[in-house]
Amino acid sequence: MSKFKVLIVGGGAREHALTLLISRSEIEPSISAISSNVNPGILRLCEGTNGKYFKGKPTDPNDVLKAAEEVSPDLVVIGPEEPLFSGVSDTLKDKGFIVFGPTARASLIEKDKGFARNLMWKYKIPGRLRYKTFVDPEDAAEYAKAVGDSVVKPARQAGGRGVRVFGETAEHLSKIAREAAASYVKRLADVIKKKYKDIENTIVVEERVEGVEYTLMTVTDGYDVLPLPIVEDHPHLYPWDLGPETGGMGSISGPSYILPFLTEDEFKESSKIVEMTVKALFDEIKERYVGAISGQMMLTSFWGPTLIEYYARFGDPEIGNLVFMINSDFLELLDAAARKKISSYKLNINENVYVVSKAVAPEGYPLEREKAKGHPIAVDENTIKKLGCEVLYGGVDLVNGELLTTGSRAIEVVCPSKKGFEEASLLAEKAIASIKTLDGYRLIHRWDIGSPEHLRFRLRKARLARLAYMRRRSKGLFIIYDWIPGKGLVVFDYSS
């Protein structure tokens, strides 16, 4: 009997984690992959399962189709968002391949933030924020200047880059904050218009909220939605959530489905948001969403569980945490979703493990990536594995036997502990000591992820947010009024 064949699209740490989870299946699959870089971790797993590794553009439907036709996979798993946006899933499905990953139209839920926000308001999905989208940067600048407290984002998904928060922390600084927001809008719009030609709107300006962020990843076949354990990402570059936002400098999860700062009810509310979104997508585009859909959430003082952004895929680094949390056959889950048979699948997780992931990046990431490129890097995997941790290769490329940085997060270490986050965090610190550049170039990471101090900070912040939003709900305070230039008074009703 021939082996079950899987083709992985993408070559980052997320795809390394997925390949690792899939390789553990009792089906004992043969795994192949296609990516623009050579990921040594994925390459090793492909070679170990008699699969193939293709060098090609994951965003090019023709490159991926060529690899699929050579391998004839039973299942194709698309990891990153950009291949989804460029129609890779559509091309493969048109040729009869079974694909885990939504079509280009369905992946608008991530690609187009205006589409996502409009969907939430149209179908009255809880956890929605006030927002406005703009084609003209002048209009966006005027609006940002008028509303004050706001978050400015690219309307198009841009790999987590470009998001800027403008808060009026003091009355005498309000004018400066508003002027800064208006100026930033124009600069950002110029960058987005030059880089992306596949979306009409350029800028989204939405209300600023504060609270504790977390990610709910789910798997769906378009009918049923299966929530995975909550993971908390740490997007800021420096300790204590300072510095520019990145793709994620590390994450924590466990024990069980819910992190210590969330309640069972908040987990259920978060799951309901994603479930309603999957249903709304079908109602809107008349197409079943098949694949991973994740909610980057925030527990806010206004609304409780609040949707910050959707992902049309698993989060990175979040999926890496599940390497130590998923006990059941992950390949069976992805295959069942792709074949629209998820209803009978039972997820079995490790209920008693705390997991900490930390990313190591070359200095210069994320704002000066050219400086962060091309540095030889070495990883002592044996030492890291003796600590009980796992290495996930991300922004690296194996070139003529030498491992070089590509300018992004290079390596992620994932460490489990039965005792708590502190031990897992300390193990990760020991593991990171085994990662070095061979040219002496500086590597950076966040030491505070999983530390007792950071967890206490999260618990205190979540408790205050919970007290505030519960009181708001008890008083029935669900209507907000905004003054929008050119339109006057606008009413936002959150009551249903």
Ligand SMILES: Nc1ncnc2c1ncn2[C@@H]1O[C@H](COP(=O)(O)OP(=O)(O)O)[C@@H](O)[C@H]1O
Contents of the next structure:
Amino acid sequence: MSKFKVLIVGGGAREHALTLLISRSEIEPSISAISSNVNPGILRLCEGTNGKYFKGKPTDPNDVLKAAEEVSPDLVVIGPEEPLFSGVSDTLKDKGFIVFGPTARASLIEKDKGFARNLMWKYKIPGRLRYKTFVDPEDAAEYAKAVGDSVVKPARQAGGRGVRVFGETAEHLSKIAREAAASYVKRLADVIKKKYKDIENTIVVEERVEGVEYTLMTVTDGYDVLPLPIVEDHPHLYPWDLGPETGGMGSISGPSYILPFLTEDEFKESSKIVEMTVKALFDEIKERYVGAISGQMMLTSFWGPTLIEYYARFGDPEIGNLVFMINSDFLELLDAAARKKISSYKLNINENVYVVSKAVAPEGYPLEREKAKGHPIAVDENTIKKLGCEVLYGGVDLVNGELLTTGSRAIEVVCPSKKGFEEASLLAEKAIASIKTLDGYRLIHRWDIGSPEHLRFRLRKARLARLAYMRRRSKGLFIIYDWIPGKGLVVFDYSS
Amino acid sequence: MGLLLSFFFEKDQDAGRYSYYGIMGLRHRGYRVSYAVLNGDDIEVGKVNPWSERWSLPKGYAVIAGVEPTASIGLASHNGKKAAVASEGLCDPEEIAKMLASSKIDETVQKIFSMEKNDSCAFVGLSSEGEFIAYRGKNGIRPLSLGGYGFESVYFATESAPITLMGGEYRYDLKPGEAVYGSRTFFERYDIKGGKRTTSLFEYIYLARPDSYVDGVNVYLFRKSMGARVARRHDANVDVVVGVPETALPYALGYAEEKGVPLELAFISTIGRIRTALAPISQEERLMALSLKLNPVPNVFEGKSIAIVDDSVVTGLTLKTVIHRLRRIQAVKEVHVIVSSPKIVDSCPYGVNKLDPKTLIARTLDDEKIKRVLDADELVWLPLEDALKYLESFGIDPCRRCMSP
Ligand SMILES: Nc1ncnc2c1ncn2[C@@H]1O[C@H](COP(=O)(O)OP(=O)(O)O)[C@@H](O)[C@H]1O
Ligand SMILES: [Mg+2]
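Pass me the form predicted in complex with the named molecule as well; I've looked at the form predicted alone already.
Below is the entire complex, every chain and molecule, led by the chain shown above.
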């Protein structure tokens, strides 16, 4: 009997984690991969299972199709969002391949933040925010100035860049914050218009909320939605949640499905939001969504579980945590989803483990990426394995035997502990000590992820948000009244 | 008597506009503020009076500021790299600025920590290469809190209220012997073990705003609790409690709550919340200002036994004025003076305050004589141990070198 063959599309830390999870399958698959960089972790797993490693553009349907035709995989797993947006899934499906990963149309749920928000309002999915989309940056600037306390986003998913929060935590800052938002809108629109031509809207301006963030990743075949354990990402570049936005500097998960600062009900409600979304998507585009769909959520004082954005994929770094949490056969799960048979799949997780992942990035990420590129980097994997941790390669490229940074988060370490987050976090610190650049270039990471101080901070915030949203719920207050002297009563209706 | 740093990660933000409110949040600490603003690779310095009508800071993406007279700013440049430092304490801001300008921060921080005179000091600094640094000396006399404003900025300040006023969220207090330095692209901390958390007790008693945290302690709750504690040590019955505006009000609330006696407003200010003790004015002007701050509410205290609660007694001038007024205008029956802090008998060896020992009433006179001067029937002080016990639970063994044991 010939071996079951898998083709992985993408070469980042997320795809490394997926490859690792898939490689553990009892099916003993042969794994091949295609990416524009050479990821040493994925390469090794491909070689170890008699698979092939293709250098090509994961976003180019033709490149991926060529690889698929050469391998003739039983399953193609698309990791990153950009190949989804550019229709790699569509092309492969047309040619008869079985694909884990939504079509270009379905992946609009991530690509187009306006589409996602609109869907939520149209189908009354809880956890929605007030927003407005704009083609013309002048209009957007004017609006941002008028509403205030807003978040400015590129309407198109832009790889975790471009979002800025212009918080008016106090009214005396309104003028400054609004002017800053308005001038930023225009600059952002210029950048986005130049970079992306595949979406009409340029800018989304939405209401700002506060609370504790977490990610709920799920796998779906368009009929059933299977939630995975909740993972909390850390988007700020620096400790104490300071600094610019990144794609995520590390994450924590466990024990079991729910993090200590969330409740069982909040987990269920979050799952419900994603379920309703999958259903709404079907009603909207008449297509079954196949793949991973994740809710990047925030526990807010208004709704409780609130949706910040969707991913049409697994989160990175979030998926890395699951390397130590999934007991059942992950390949079987992805395959079942792709074949629309998820209802019979039983997910088995490690209930008693705390997992901390931390990303290591070369200085310059994300604000001055040019500086961060091209530094030789070395990882002492043995030491890290001895600590019981895993290494996931991300923004690196193996060039003529030398491992070079590509300017993004280079490497993630993932560490489990039976005792708690603190131990896992300290293990990760030790693991990171054996990652070094060979030119002495500075690497940065967050020492506070998983620390008791940070967790206490989260617990406190979550408790306050919970008190507030529970009160609102108990009174059924989903229509907000505001009185603006001279203008009159303003009503915001979140109930319809 | 206070430090501030704001650093924005995007150069399009104008740190000066946010820092305006941060400096307003420090102005209860003094009447003159020196600042340095980082704009491109230029550093501009200047001074403002935050109590004056119209002032603003120059444009830039990072600001440091220090409240005079205890804080000052030093500037230096070396091979085109410029640095500015605002420091509090015995360290020399110019010397530190020189070090920051001439070598890598990593190496410099070590050197700064190794100099003993820097132990009681705190400073914030900026360099023209877009670096910032915040430092708290090993004995921790001067606190330094840290906060963040979204993805936009990082803030440091002596207490937390200025951080909140700049839109930030208060997150952390530097440990004694800890320094944090960073830029748009990196963020490091330097942490020498074995620092002592001898945060200045004067911060809690008088200097900080009641809406601040200082080194992790909620100042309002500290003051209320001291009021309650001194009430437990005071047996006499009183009919009504008053607090001496402004600082003493939380103490008076705590005292009244503990005693179960009503708290009344006794005085209304005509000139706002001016801090007469810190104002750079002559003795004569101070007396005038005091008088304008204390216009008595009529009738409320006639023939009553009252407890007058104050946060501390420095010269005794305020209390004297208050009591004489109540005696003269409302013929109060008994006056119990409740001081919610230990006696202040010396100036600060670390320069937290610049009190003149000759003017300290508790240093010169015994309680009997003070009572006679104030025209009080009773004088009660908060025992030092009460304050120590409270702060001990926060891991703080406060510096009280200016107080009697
Ligand atoms: N409405 C909002 N209110 C408050 N913070 C927000 C809001 N939307 C986004 N953010 C913050 O900005 C970050 C990035 O926004 P997100 O929509 O996830 O964009 P992306 O990850 O694609 O850059 C979030 O992780 C969150 O911290
Ligand atoms: Mg996001």
